[in-house]
Amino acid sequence: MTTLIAFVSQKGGVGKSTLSRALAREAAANGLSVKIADLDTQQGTSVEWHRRRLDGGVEPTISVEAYRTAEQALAQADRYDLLIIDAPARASEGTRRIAEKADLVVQPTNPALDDLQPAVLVFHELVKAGIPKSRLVFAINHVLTEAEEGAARLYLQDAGYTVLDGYIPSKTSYRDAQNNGRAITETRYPALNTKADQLIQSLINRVDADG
């Protein structure tokens, strides 16, 4: 049975593609057949990362493909153990359709209030559309200090949503890894890999618990 996890956001640059890749890498490394469906055809961020990964011969190999519509991506679901949807950086009718089918909807956000407020509104709209809160979770990215991470976590929890354990700090080594077709769990630094893996494992545990 296929598990479908969707990464959505209202704004760009909050870590959707970053977390999609990391989850895909960990799933593939554990023997699952996994595919990232990149719905941002204008940017093609995950598709370009996949090209760099292939060019660099990085293992494990991960399947990534661009799709124009949510329906095209969802049609791939029964072909893989895990289908990861990297949705466009804006809320839309497509976001709702994806959320209706997804086992889990993950919304990454930066800890700044300018990012937290619209992120909460996206989930509020999905709840109004009938998506259960239990399938909506936040992930906190691009953190500079533990204090701002704590404040962001409290803000999201007060809004009524689950926040994944762990967070992704703002580190150039994460960007360097992705520039070379690697995931944030594949940097040159074990401590950073462990930090990233903590959040990804929290996501996996959430899926297992709901399943």
Ligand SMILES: Nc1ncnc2c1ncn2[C@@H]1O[C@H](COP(=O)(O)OP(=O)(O)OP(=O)(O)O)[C@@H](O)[C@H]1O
Given for the second form:
Amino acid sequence: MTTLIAFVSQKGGVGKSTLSRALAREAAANGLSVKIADLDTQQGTSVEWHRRRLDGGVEPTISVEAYRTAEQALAQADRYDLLIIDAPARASEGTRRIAEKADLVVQPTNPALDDLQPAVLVFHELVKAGIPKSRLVFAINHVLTEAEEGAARLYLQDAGYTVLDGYIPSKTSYRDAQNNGRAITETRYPALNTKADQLIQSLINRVDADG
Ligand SMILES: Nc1ncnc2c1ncn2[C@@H]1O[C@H](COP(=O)(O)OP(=O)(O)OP(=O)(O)O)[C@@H](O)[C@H]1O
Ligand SMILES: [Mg+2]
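Based on the form predicted alone presented above, generate the structure block for the form predicted together with the ligand.
What follows is the whole complex; the chain from before opens it.
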């Protein structure tokens, strides 16, 4: 059985592609066969990253392919242990369809209230559409201080949702890594790699617990 994890959001630039790639990298390093389905065909962020990764000869290689819909991606997924959907922003209808198919829906968010409020609404809509809350989790990204991370975590938990342990600080080195076809767990700085990996491992643990 293929496990399907989807990264979704209403707001753009919150880290869907960043976390998709980090999860793929860590799952591949743990010996799983993994594929990223890049559903953002207009931007093709993960597809372009894959090209840079191949050019740079970065191991392990990770398979990335563009698809128009979750259904099309799933139709090809049986050869993989883990299918990761990197969804486009601002696609309510598409997000619902993806969520119906996914074992786990991860929504990255910035820690500012401007970002948290619409992020919570996205999950409320999915719950209204019948998606169990247990399949919805937040991931906090773009963090500048631990205080704002703590406040964001409380806000999301008060709204009734699970928040992955750990968070991703805002760092130029994470951008640099991705510019070079690497994941945020593959920067030149072991402490940053560990930080990113903590959040990714809490995601992997969650899937193991549910599956
Ligand atoms: N923690 C971070 N620190 C620094 N830069 C980050 C961090 N997370 C993401 N970025 C950068 O922010 C930008 C947006 O991230 P990403 O592409 O992962 O978001 P997205 O949700 O997939 O965006 P879109 O909605 O456009 O698909 C990228 O340039 C990425 O490198
Ligand atoms: Mg993206």
